[in-house]
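Let's start with one chain on its own, the form predicted on its own, as structure tokens.
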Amino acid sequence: MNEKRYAIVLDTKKCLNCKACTVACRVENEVPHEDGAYRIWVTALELQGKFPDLHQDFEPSQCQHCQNTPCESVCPTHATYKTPEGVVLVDYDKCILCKACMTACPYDARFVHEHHKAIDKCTMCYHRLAEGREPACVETCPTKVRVFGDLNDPNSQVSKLLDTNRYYRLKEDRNTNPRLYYIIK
């Protein structure tokens, strides 16, 4: 099999919250800088403890890249795609902000690009990936908490960290099949 079908390995537990990943997206994605404008983010869980032994976790998260695409299906101009790798994107030519994609999206992972006049969210840095690099968030990630590769190259790390370890993933209830996966330790 030739094929690459991409995903993100997380191990949420070396997430310190610097936010590099949100920062090297908005750079290298043009994100803007208004209000409800992300395409990674990280959220704070409740602390959890009691003082002075206090602990909190943090979790990043992102499109899914879902293989059952809620956003693809209820697109009425094929604006958004999924590739042969399982990248999902959107094509701002075809998208009429509708924002049907928005509603169907169980992760809130899309935001109205003022600028390109259409539905943006993340791409997996698609655009960075035919040259051999990965997506930007994971290149710049100071602890390594998203690891990037192809599910169907059983050398590849996602692979060797998938068959190592117990893993979830972001509303498996929706039957979405996401491509981001949690590792649990």
Given for the second form:
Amino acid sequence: MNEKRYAIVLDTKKCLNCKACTVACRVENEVPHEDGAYRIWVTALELQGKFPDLHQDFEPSQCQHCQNTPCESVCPTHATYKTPEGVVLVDYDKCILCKACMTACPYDARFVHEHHKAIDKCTMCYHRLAEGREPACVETCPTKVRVFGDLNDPNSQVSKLLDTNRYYRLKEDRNTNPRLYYIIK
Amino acid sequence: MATHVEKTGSSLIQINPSKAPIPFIILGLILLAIGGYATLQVLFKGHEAVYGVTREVPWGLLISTYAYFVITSTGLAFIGGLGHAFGFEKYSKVSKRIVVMAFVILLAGFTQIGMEIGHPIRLMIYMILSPNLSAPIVWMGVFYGIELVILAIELYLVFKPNQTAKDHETAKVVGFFALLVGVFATSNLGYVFGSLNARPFYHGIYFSTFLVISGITAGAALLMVIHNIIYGWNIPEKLNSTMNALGKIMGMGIALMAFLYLWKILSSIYTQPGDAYLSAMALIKGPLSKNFWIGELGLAVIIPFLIIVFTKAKNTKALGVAGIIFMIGLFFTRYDFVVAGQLPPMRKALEGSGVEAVNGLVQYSPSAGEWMIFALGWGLFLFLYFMAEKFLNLETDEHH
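Form predicted in complex with the partner chain, following the form predicted on its own:
Now the full complex is given, and it begins with the chain already shown.
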């Protein structure tokens, strides 16, 4: 198999909720500081246990780069499209801002980028990949929560992690077949 | 099937001595001015600054009003098609008004979608250059575009002087296609929502069916309202049978709407704790409950239905009142339809998630700018339609 198939594997137990990933993303991709404008987020999940034995998990997330892509199928102009590696991107020049993709996305991963006058979302930092660099959120994480790589390469770290760990994906019942995998520990 | 021949008035332009249209023309101009101001605001400040829609609820008042107008237009075209294509003479007695009304209200709908979409010009370019044929919005554009052309042809045919038998044959064919394309356009609008993976409330055949039925009901209601206005709430006896037939369509439509409501709401409740359940509960006892109980059920179902039943659809004034009440209630129906499905959040509203929710639902309320664009649509409809009433001959004279 020649083509790459990019994915991100997340070990959320390592997440400190430092939000360095969200800052790195905003800077790398020039995401404006406006209400509702963000490509990635870190959710602080509900507290678990009983006092004083409490603990809390954090769940970083973003566009799931679904293989069955609800946003792509409703886009009237093919502004939303998938690269050969399975990365879901938006062609700003073709976007008419009908917002059908926003209403179709079960992950609320899209927003209106006021400067581009188009829909915006996580691109897995596609512009960096050709240079052999990882997405900004992956690169900046101090505890390496996210691991980025090629699922078609059995020797990649993402393939090995998925071979040796149990994992879940978000909203699997929606049949979107996401490319973000959350390790269960 | 009965055949009919329409003899239209001899002249296209005929100033109506009635003063009834004038206040509506003036109201239309005022609303157009308000909408024009908002349009400038959108052009200079951008959609995001003027509209109240959010990341969580991207479709709001303008999509609702668009649906309200265009579905009413296709409902009118359906009734017109019954007259033209299928020989229901009672409806062809008002065929000119039907065609003009359907055309103008479709234009009013286009103002809403034109102001909603961020790049309407780009839409026209890329829907041709790189259309995604699996996207229902493409077909929405195709069907409503064809409907506009068909209605334009119908306009030409109903106003053409010295009509020949061939013109009437052509009108039958065109009327049939207006009906057919209208049904496809409206049911496809249900599919635009039904194809949204994230929004289970819209899934299934329900909305495609409901929109077609409520659209035909709206067409009948609007015809009765406008005729009452034009004739000063004293509709001529020659149109009594037409109004009676429209009243029956409306009564039947409302009964079907109530039937569909019952099963939609019940089946949604049984999806607990799913998103369709949350949407149904938003209607029943959540943020949309006043709209639902008072607007959707009270004004658009119960009151007009009771009026029609108790008057046996024979009192034209009562039908006009029922029509007005229904058309007001129908606005809430359309608004709730668009908004309710989007209120369940896609992520829990926890710290850091970026989602804000009240009682487990995200929130939306239209901005002043959106209400002003709403006024733009109504202004265009009132101004153009009542100008047509004032300056064109909309009487369809004789039928055989």
